[in-house]
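The chain that follows stands alone, in the form predicted on its own, written as structure tokens.
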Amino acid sequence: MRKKLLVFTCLVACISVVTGQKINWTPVAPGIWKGVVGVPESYDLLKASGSHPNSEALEKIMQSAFPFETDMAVGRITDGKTSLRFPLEKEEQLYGFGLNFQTVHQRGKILQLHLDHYGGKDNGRTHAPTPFYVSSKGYGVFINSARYINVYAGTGVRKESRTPAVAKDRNTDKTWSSRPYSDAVEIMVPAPGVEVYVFAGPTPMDAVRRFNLFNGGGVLPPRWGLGFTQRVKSLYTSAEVEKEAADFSEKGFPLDFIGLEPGWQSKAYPGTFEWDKNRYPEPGKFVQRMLDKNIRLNLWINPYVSKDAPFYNAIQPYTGSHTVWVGEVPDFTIPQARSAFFGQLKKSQADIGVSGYKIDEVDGYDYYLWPDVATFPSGISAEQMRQTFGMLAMRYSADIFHEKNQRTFGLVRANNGGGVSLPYVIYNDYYNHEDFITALINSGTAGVLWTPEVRASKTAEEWIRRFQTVIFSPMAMINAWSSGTKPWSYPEVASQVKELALLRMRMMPYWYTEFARYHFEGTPPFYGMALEEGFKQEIKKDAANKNLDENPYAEATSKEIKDQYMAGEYLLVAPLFTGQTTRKVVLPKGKWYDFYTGELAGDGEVITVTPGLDKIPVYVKDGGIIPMMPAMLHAPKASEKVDLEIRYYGTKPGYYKLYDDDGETFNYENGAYSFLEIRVTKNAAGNFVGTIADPVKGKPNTVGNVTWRFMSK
């Protein structure tokens, strides 16, 4: 009898291992549910990032039910690993799974989400392998694990599927496919348990908003962070930096912050994190002179500590078993390591007025970062440290500035799920322009910011095409650490480049408001067309049977759109690349207007444009309002008033909420901000009339004189 009981018990256990168990879901915020499988590890992405949900903002999003049948999500533990399965319908497309550079559609992919330098292939190894995906059905899923996660995004074909693939005879059936239909997203986490979160819609954008707000909301940079930045050559001296700033001013090019590369340190690779006394003999006075010119300084670091660093003895006991470039790797999960490392940054740099950091080489490659056999004194595995090291460096460096009540905005090579609110923009050494734009699109579903920086170009045409996209991105930057390139380095397009740089400055009220929406509402400031309302236009049932020349929209919307994107609430940006003179632009449903002229460009259709070399095609949706300011060489100072020109496009009633605060401090966290309503309507005579709300009493007010420009005739 006992033997029969053991056999029966084993049989039941084996069946549960094979089929898995239904996940129980607990609501944790409006439209967000948490599921637990097995015993999750104590260290995960959310703990590493230190993020906290913005509960007040989450309450404002439309309520929505759980997005799929709860018994369709299954988890199981096998061999100490956790597998997860989520449903996937036939017409469903997937977006996300991190910062991909070549693809937007992720259905049918097999990925390992592994923090690394991007190597030219979308295989999951990237600077932000965020384990979050969004469905075209209007929901999102986040796996809260700091492990290398294997993803099968609709590739495995299960025997017990509710909607099984149909076997076909390849000999006779021309519809046979080597990749039959799969009805599931399956995920393997190499740990004995994991937390999973589901984010409801009802739209894909709503799911993204919930994800961003659950992680604290997006970063709100200082106004100067949205100006123009130039990174100078590696071994520049303080005199050369000041000369660079003077050249920008003399030539009339805007400049808000300069990036100093490794030569600012006495030693680098590994670093001492102290000033080189030959190149920067009086760092405090130098920094102050730059601030007096309204120019901030951003310092390059990688967090690997030289034995010559002044705090080496203090941090050495709290470093890992392996080195990077013979530099010690701090275990930032330990308070003593943080105190030694970030204490040096505060004392030597932030306290004398340095405004931020570029955190380099926290991503990969495998041959220069620590191997997975490395150990760390906290007990955090090398794998988990690899997945979160960039977030830890961002988090605790940002704390320095938060304590000073001064916002920062910097650069980093690695981020992950949970790092939405950290004030850093991802960059890398990969330099394919087209792929840079695809990455900008995918940043919107990865919970990160990405800049398609400019370094150098082979021709003036390439230079201006790259510069055009920099202007419509989170950080307008030339990274000249190696080339020494300046905005005017290509004389034949120098005047056009200057106009672009000044346009960036003129649009600062719009950019600043869109980042405020990222912070307070969770809407990414840059995102792909899949998240834009009206993009998936209704197509007649017989459209598939028509010649595509008669219905180009049917073809366009069925393919990846990876070369055009939304910049804020109202702008559609469609870059051209070197060698192109014309391109097609897929306009979402509704009327769209040319940004520069206000003329009608199209109505939910595919258009072909020939903009010339000087312009990047940009379109404004009907009813769009774009607040602009005079072209300035530096961002407005804290609480400085600026005049506004409010542009209106189209024929529909216009509405926009203009954000305002002091532009530099964290006082907005205590309510020192406002959203001023802007409206455009027609009066009894049929003429457009614009109104802007009065400043809120007791709140910051940087709005000067207001003029109106109705662009569409």
The other form holds:
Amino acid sequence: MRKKLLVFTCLVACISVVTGQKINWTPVAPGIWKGVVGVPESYDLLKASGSHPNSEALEKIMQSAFPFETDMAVGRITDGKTSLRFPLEKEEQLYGFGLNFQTVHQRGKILQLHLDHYGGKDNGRTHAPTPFYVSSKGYGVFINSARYINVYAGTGVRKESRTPAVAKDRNTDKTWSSRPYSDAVEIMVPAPGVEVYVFAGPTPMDAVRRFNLFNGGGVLPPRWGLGFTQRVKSLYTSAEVEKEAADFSEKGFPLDFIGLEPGWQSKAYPGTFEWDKNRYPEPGKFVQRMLDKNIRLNLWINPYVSKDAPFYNAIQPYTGSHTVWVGEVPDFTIPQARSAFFGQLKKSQADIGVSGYKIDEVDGYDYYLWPDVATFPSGISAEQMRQTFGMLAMRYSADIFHEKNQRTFGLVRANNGGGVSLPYVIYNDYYNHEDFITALINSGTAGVLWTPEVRASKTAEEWIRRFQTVIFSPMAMINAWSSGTKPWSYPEVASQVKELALLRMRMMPYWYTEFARYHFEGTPPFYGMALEEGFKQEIKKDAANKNLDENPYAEATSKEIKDQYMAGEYLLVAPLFTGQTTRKVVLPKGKWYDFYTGELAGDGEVITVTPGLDKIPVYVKDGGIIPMMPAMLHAPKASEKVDLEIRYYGTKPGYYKLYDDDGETFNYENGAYSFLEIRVTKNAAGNFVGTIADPVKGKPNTVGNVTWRFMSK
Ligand code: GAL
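Would you mind giving the form predicted together with beta-D-galactopyranose (GAL), to go alongside the form predicted on its own above?
Below is the entire complex, every chain and molecule, led by the chain shown above.
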């Protein structure tokens, strides 16, 4: 009897070791379920980010059923690690797994999600290795772990599959493939338990929206954050910065904030977080003079503390075992470390009017940062700290500004799952223009913002091509920290560059509303075609490299669109890169119109365009409404009234909700905002008529005179 029982127990145990346990899913918000496998760790991505779901907004998205058969997701603990399995059907495509730079389709990838400076390969090491993926079937999955997570995105071929791959004879069967069908996304988390979240659709975009709102919704930048920003040479003095601002103004070039690079500090790498007395003798007066000119300042830091920092002794007990550039690494999970570090930033900078930070080198590379054997006084492991350090730095620096009821918008090199609402845009040192655009696409499924910053260029052509894309991105920036370039540094294209910068300013009402949608509805302001309804990608394959000597296992890969993207609800942007004079643009179903002329460009087809050097091809969806303002050199001041030119494209009835608030404070969190309905319809005589709702009583109203431009004849 006993023997029998033993055999029976072994059978059950052995089966569950092989197949794992079904995950129980608990609804946590409409269309969002949480599953717990094993015993999750006490520190995870959501704890590090401190994000809170926007429940009110989540309630507004259409209810949707659990997106796949619950039996198909399993979890198992072996060897102190958690294995997870999610279903993958034959025609399913996967997007996400963080800020990738070269690929959009993630099916078939093997990745280790590891925070790092991007090293030129999509292998999981990147600035935002967000453990979130979206399926073309219209759902998303998020692994809430601050560990290096291994992902097998449809590579493992299991024996017990319900739809097993079939063995083929390579000798005789031409359809033999080195990658037989894999029926699952398999994930390994090096911890004895983890929380997992599933986000329903019905569309992939709905899943992304739910994910973003679950993390608090996207950031709503101040209006000035969406203007133009120039980062000056590292060792500039306050006099040189003021001269730079004067040059911008003299040339009629817009400028909302200037970034000071390491030289504002008395020492950097590691930093003192104190102004350099020679280059910036009177920081308070300098910052104020800049503010008087409507120009804000953003300060570069990396959070590694020099022995010469005034708070060194206070922070020293709360730092890690290893240094970075011989600077102490604060354990920001400890309140004393936070008050020493951010207290200094507040007192020395934010309190005199500095508007934000660029938080550098919180990502990698390995040889600069602490190794995985490092320890931190809170007990948080080096690995967990690596995955969340940037997020902690953003979170607590953002708190400084929140307490002052003053919005900020800065730069960072590391984010992760959970950090959707943090007011920072990712940048890096890599400089491949094409890959910068692919990153912009992938930012939309990584819960982050990314800027394809412009630094310097080999030719005027490259300069303007790069400039065009940064104008259609979350942060319009030149980073001249090393080169000292100015927007007008390439005289052949200086006037076109100025036009582009002014266009950025004119489009501010549109950009601002699109960011409000990110915040209130979870819709990312920049995203790839896969999230766009009406975009049906033919499952065409790129031919495999047939040279068997080079690669006997080469496979055809699915064709992906990684060089055009959506900028907000209505605009499709199709950049050109150096050397190109013509390109193909894949227009989704429905009519699309030329942004500049209003002419019909095509409908659900591939068009070939030759736009000339001056133009970046941009197309507007039928019925598209683009609110614009005059080409101001600085963002409007808080609550300042601004005239609107409302552009309408196409023939379909137009509808848009223009967002409005004071543009600078957090009063919107207490309801001080409105969405004004804009409509365009045809009257009986066949003419277009536009209407905009009256301002809402008691709410900030920045709408001045309104003029209408019906762009399509
Ligand atoms: C780099 C950063 C650059 C610049 C530079 C200053 O790491 O990516 O944008 O800030 O540091 O030292």
